[in-house]
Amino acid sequence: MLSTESSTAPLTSEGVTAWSAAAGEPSFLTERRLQALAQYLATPMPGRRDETWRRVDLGGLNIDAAAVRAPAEGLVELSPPSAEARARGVFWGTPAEAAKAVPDVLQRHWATEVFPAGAALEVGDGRKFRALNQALWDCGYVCHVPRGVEVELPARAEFRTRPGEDGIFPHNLVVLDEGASATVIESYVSHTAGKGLCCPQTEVLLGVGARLRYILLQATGPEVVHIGAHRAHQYADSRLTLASAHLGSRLEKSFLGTRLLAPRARANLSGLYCGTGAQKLHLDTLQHHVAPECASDLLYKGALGGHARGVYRGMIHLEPGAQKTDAYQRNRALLLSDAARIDSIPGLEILANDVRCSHGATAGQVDPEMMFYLMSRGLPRLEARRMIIDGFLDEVLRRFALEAVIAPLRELVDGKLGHETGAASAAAA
């Protein structure tokens, strides 16, 4: 059941104005601000009435505190654009910034389309906490590539949790116009101890033709709460490639979905997520399907040690126009431990009737029959147990595409799940 201490954050008009007017940010922004404010405000905690909420609790996470508005100094690292990219006109730097040098791109995209500011709040984007995030976003990065532009090293963005129960709020803006390529890395990570929240929200829009490849990293610390929101609109003939990892916080909920608007638009959606002890890990993905003859694909896989807890739910919807749709959904768990639980709801809503459409999933251990064949071939039980591990997160590890990113994820992967595999093999033998 969901719960906090508080269930009103100590948030005004007065105050919110008060911070946009000190940061030197354009009125539309403080508009917005508080658009998002009274719909926060107006808008009930998610319960056990909420199908998307009821298996949440979030164990006495002190919304007050979390909203304390604090500077963002040191919490965000932005790699810097190259000097190619400056001179074919990209940007790259954050909303203060982008406020000056791109003002036209945020007036037309922050919070107006993708999750817009005061609209109401739907399934599938956070609810009141994507309203939480657009009233006290306080740091974020915002990426625009020009018309054909293609951008060959990747924009990398690392955001920091705070200490103590303080929040986090990084609103992120991705923008590739007609024919733009581009790469983005998101990653969110503890550098200091902490149990407050980390909200983040992402938006991103791709023209005719557009393509990028979004990774996105939640390795934050294990007392964290992460609750976020990321979706992509897509224009004809786009290309989407979305890799996520979700390795860490004691709780973390997220969003992340697609909405292919025009015809021939593709998406491919992958991830994995790793739970040990007690950390409950909960995806929920969205294929949205408006316009003809526009493909999806998803693979998500996770690993569930301890006594983790897994939900994910997934949802393919059609709209009456998207004829001629091919969209697949498919989400594999292995359960290192008997008390490991992982909750799958897969879902289509299909209005459409010459599509081809379908959704799979499977949950189980590690097949014995394996360990025997490994074990029979001299490898020792827990070597047997990890390689069995490694290979069936390989499939997804592979589509990140990056070496500089598989490597290290990688690492974080076998370290986190290393514990468990040797507890559970030392309990076998």
Second form
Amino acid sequence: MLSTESSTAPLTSEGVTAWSAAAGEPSFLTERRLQALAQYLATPMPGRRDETWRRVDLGGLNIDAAAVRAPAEGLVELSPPSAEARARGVFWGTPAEAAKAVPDVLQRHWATEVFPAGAALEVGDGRKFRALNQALWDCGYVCHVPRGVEVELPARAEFRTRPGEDGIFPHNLVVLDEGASATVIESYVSHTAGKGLCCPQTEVLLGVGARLRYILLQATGPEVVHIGAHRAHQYADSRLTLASAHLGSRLEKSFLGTRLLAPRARANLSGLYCGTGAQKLHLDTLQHHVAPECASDLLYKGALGGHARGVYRGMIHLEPGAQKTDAYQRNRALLLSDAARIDSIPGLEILANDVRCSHGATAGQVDPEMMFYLMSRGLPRLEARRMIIDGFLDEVLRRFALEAVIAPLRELVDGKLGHETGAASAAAA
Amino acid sequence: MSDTPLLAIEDLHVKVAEKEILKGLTLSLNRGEVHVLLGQNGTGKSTLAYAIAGHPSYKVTQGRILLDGDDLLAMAADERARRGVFLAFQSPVAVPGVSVANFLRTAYQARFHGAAAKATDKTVGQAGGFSVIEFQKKLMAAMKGLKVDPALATRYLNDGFSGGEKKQMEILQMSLLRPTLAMLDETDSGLDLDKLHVVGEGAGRLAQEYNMGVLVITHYKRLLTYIKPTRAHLLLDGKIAVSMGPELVDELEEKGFDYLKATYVTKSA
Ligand SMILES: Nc1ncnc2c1ncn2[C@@H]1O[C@H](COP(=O)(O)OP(=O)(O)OP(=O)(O)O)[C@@H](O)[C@H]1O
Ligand SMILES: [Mg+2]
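Please supply the corresponding structure for the form predicted together with the partner chain (the preceding block corresponds to the form predicted alone).
So here's everything in the complex, that chain up top.
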């Protein structure tokens, strides 16, 4: 590894092979990189013909210029694994460490099931970017919790975009064996301003009765393009609580979802988005019910100001076997300026008949009657407005559950919208 | 100075949704006085209260509203409130996601510690001369006094509140914000007899204790047993058609609007 610290290699199979070998990767990882690379090269850039990408303006992004890069220092910071968890067989570390400590977990699950390398790309998985991540991944984490072990302390991974135009390609894997439980907090930030590309992928596998709280925070710099895919496969009686916040980047396209593959799995999916300036946030969600008696409940809420644009695409897909499903999906947006825009595009594919299923989307402005009520109690206009916006987002913010996450998140949102409400009132005056 | 009324309304014209509702209303109210405003549904009683409180949809096209001699119309709603204007809403709006306790604390700070000493200061304890602990005590005492269910403090403001709970919440705010001018818009409707007693008595006591000027909008006498009126007005066709002693309320309750119109309005015309 050390010898490759500063090396880069071209985006060719020779380049990838050489680099992977120099990094001392097991051959199965090299093979999966090469499979993904071949697919990447054979796949066109997503364009206007592709429904899920039709509205995404990639604006001259040239990913073919991306190169294989050594896992530079400081791309990711992982919270230290607790000695106690380690003693109970929990693995938490980088993919390179995992290749040594838990090679069979990696061999079985890394780019094989959730997003299998080289397998046909599907709608809703990031297409060419999915393949690119799997060919080029340069950092990431692996979390493996063995059967019956419950980890109290959240595991944290914070990724930092590279300065300049170079991308980072984090690849992450969470495997909870039967009855295991854990909390993972995954965040993306930028320590430097300027352009960047952040292209993460996270594969989650929840065994029978496993419980995962998965918190995702996208807070990259204002000129970063962020294209990510995060998906779970859930087995019987497992429980996924996914809460994601989408605050940063110039352009985000994220795919978030779960497949409920065995009976009685349950998923609670929450998203908070907040766009200002000229930000474009594209969020695609998937609730794919394969097995009967599963439940998924999705709530996304966002506030958009300036010229920001949100595009929410939510797919509820019920296979013929998914009888007795409960699947709900709601997206609610608050528009803080006349130029802000939200498009909600629900997709329902329901092939089972004994199900309860609903979806709904609303968009509105800050209610003038609420404004008057608060102002009539002496609250200045800006404070009244902020209180209403905070109140609107509170429902989804609570779903992040951990006070250590909620408090800083609330501050990030307030900080962002503080500028927005100030600007709006200055324009109105 | 002492003969400046607390509230002076002169020739007030108010439009809402392009329709003129108030057409030259004149009214004057002093500290320590309780005026009752009567009038049939849709005559513009709430419109008057909104215009005084500064609701932007209720447009004053002519006339003046003065508070202690100062031009209220030049002030936005929040400034009027900080100057002591208070409206207990006929139908208070719900604000989901905003807890009652947080809202009340912010409003209290805005009224008594200046709008600048905002509740953004999340520190517990002293913040700009404002003590969160002291406020908490005040709030608890006020809630107890008005028999407000303590559980409401942690709920979202008016969200899912019963009709009576909303009205209690309005008077709770009045008791914390201690206005100089209190307008009670059908506060009695929606309250059961027990609550009416507690809330009515509470409002009456507050009004007296702080020498407020009070404008009570109501269709019934029942609230007025707790807040003794000193004067009564009948609103008709956008104007005060009759102003007289509180006996007007008894007459209305006994004989109805048509009698009042026939007796007083045609006589004075
Ligand atoms: N926001 C509004 N938009 C349209 N019309 C309005 C609005 N507010 C009031 N009005 C109209 O103005 C008139 C006066 O309404 P207001 O609420 O002041 O009556 P009120 O005297 O308080 O009646 P009530 O005794 O039923 O409470 C009514 O015809 C009402 O429909
Ligand atoms: Mg009314």
